[in-house]
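Only one chain is shown below, in structure tokens, and it's the form predicted on its own.
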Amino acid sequence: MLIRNGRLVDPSQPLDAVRDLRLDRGLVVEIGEHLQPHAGEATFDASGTIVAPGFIDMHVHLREPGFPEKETIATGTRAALRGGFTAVACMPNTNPALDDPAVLATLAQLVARDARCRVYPVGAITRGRKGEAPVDFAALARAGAVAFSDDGNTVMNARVLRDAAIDALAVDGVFISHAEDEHLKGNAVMHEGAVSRALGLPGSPAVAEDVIVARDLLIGAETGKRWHIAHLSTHGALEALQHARAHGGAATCEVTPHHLLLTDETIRTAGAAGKVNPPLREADDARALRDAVRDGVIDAFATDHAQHTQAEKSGDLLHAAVGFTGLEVALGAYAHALPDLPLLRFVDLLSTAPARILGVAGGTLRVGSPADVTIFAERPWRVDPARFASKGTTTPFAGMTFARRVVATIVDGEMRYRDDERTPS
């Protein structure tokens, strides 16, 4: 395939210029100007679009094995393609949890049969994600785990977490923290603040996140284990991360589209559609996150795509499931939150940095790299959950209009998704 006349934006080179891109046999083989098609070669006119290394979402819940009514490998990866993602890392809160090589082998079979994009499994840190006993990290790494997390749960016992970090020093996979102190959080359904008090709902204070972020960063620094903070959402957690880095720490972090763009005020109108962990915070927190992206403090964008059935997200906030779909709205939401962000930085957060943090292929369009490409454009569109590929159709972004849209998604040199308005010749 020859992709012509697109604005190539690749932070790994770095490159931001109108160029042609040739793909062959699953690899990038040529970048140049005014390249001529070879005999029989498919071409794609990318005029007026941005051509980037394939997006990688390092925090996705695909729900299999165990919860196919919520999502499957097939539907989740189709949603990923529509969001411009050529690869996703799937979290381990499945049933059974991704805590054993045999479970990862089952997942690999499902991926080989059904996946439409690349899928990288994240293994659990503790058995059954119960926070009691570490998994066999070497065995999970051999079975394909690229990182480790008890996401959805916090490893509350600091001794268990520290012992796990020491046990895992022999493998490369980064530890990913879900940072919520379960005791401080209690039975919260949203952020603790003026809105929760006005609505009479139990809230989780920002400090519930802050103390776990600070603790985990200290454990990471003391043990030498590479560490990553998932879905960072508070100003205090940002300050803890910056403090750790100022004292020699090298931890990374991610931020979601909903924590950048929405606040606890959203709950007044969205109700259960806005219920998520960590909860939507206050305006000052969202503003601090956006500033941190601009300042280079945030390392990666990640959706925390966590879909449920419509029944589970219906009804009152107290009993509704936690989380919502995110893959198909992410590109537009990120751009809406940060319209002034330079494209090189934007693509780095979505592609190059996640590949580096996870230690996986991709994140670059250098010659010889995998032919995973995301093409997007400044083209307005309206969020319509009825058109989602995901089984999850609940999102607090429903009805919003975004200015940036996916045009096409190419995985391993094959056009896996293109929008309805543009087709390759």
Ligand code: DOR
Given for the second form:
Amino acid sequence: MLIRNGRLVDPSQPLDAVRDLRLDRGLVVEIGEHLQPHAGEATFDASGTIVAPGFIDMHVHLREPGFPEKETIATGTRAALRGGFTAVACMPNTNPALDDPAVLATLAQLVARDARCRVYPVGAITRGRKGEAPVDFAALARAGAVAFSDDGNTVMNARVLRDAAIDALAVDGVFISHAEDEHLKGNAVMHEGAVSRALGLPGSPAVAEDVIVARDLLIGAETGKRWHIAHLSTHGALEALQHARAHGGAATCEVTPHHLLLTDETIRTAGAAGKVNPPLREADDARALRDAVRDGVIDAFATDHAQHTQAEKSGDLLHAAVGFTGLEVALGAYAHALPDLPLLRFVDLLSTAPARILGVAGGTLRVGSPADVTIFAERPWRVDPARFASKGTTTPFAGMTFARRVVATIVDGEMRYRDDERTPS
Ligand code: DOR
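Shown: the form predicted on its own; wanted: the form predicted in complex with the named molecule:
Zooming out: every chain and molecule, the one shown earlier first.
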């Protein structure tokens, strides 16, 4: 396939210029100007669009095995394609948890059968994600785990976490922190602040995140294990990260679209649709996160796509499930939050950086790399959950208008999603 006249934005080279891109047999084979199609070669006119290395979402819940009523590999990866993602890393809070090579083998079979994009499993840190006994890291890595996390739960026992980090030292996969102190969080359903007090709802204070981020960065530095902070949401956690880096720390972090763009005020109108862990924070936190993206402190964008059934997300905030769908709104929401972010930096956060952090292929359009490509454009659209491929149709972004959208998603040289033609994916 020859993709012509697009603005190629590839932070790995770095390159930001109008170029043609040739893909063949699953690889990028040529980048140039005025390339002519070979006989029989498909062409795609990318004039007026941006052609980037395929987006990688390093924080997605695909819900299988265990919760196919919420999402399946098929629906979740179709949603990924519509969001411009050519690869996703899936979190281990499945049933059973991704804590054993046999479970990873089951997942691999489902992925081979149903996945429409690449899927990289994140193994658990502890058995059953109970925070007690570390998994067999080497065995999980051999079975395909690219990283480790008890996501959804925090490993509350620092001794267990430190032992696990030491145990996993020789294994490549990064440790991903879900940072919420369970005791400080208690039975919270939103962020603790003026809004939770006004609504009379139990809140989780920002310090519940800050103390765990600080602890995990210290354990990461002391043990030498590579560390990554998931869905960082507070000003204090950012300060802890900067402190760690000032002392030579190399930990990385990600930020979600909802923490960049929404605040606890959203709960007043969105109610249960805005219930998520960590919770939507205050305007100062969201502003600090946006500044941190601009300043290069944040390494990656990640959605924490965490869908539940309509029934689980309806009703009152106290009982609703935690989390919402993210893959199909991500590109628009990130651009809405940071409209002036240079495109090279924007694509780095969505593609090159997640590939580097996870140590997986992709994140580049260099000749010889996998032909995973995302094409997007400045075209306004309105978030309509009825059109989602995901089974999860709850999002606090419903009804918002965004300016940037996905035009086409190419995985392994094959166009698997095309916006204008509604190619079935
Ligand atoms: O809101 C969330 N939902 N945060 C998490 O960390 C887990 C997720 C889920 O699995 O539903």
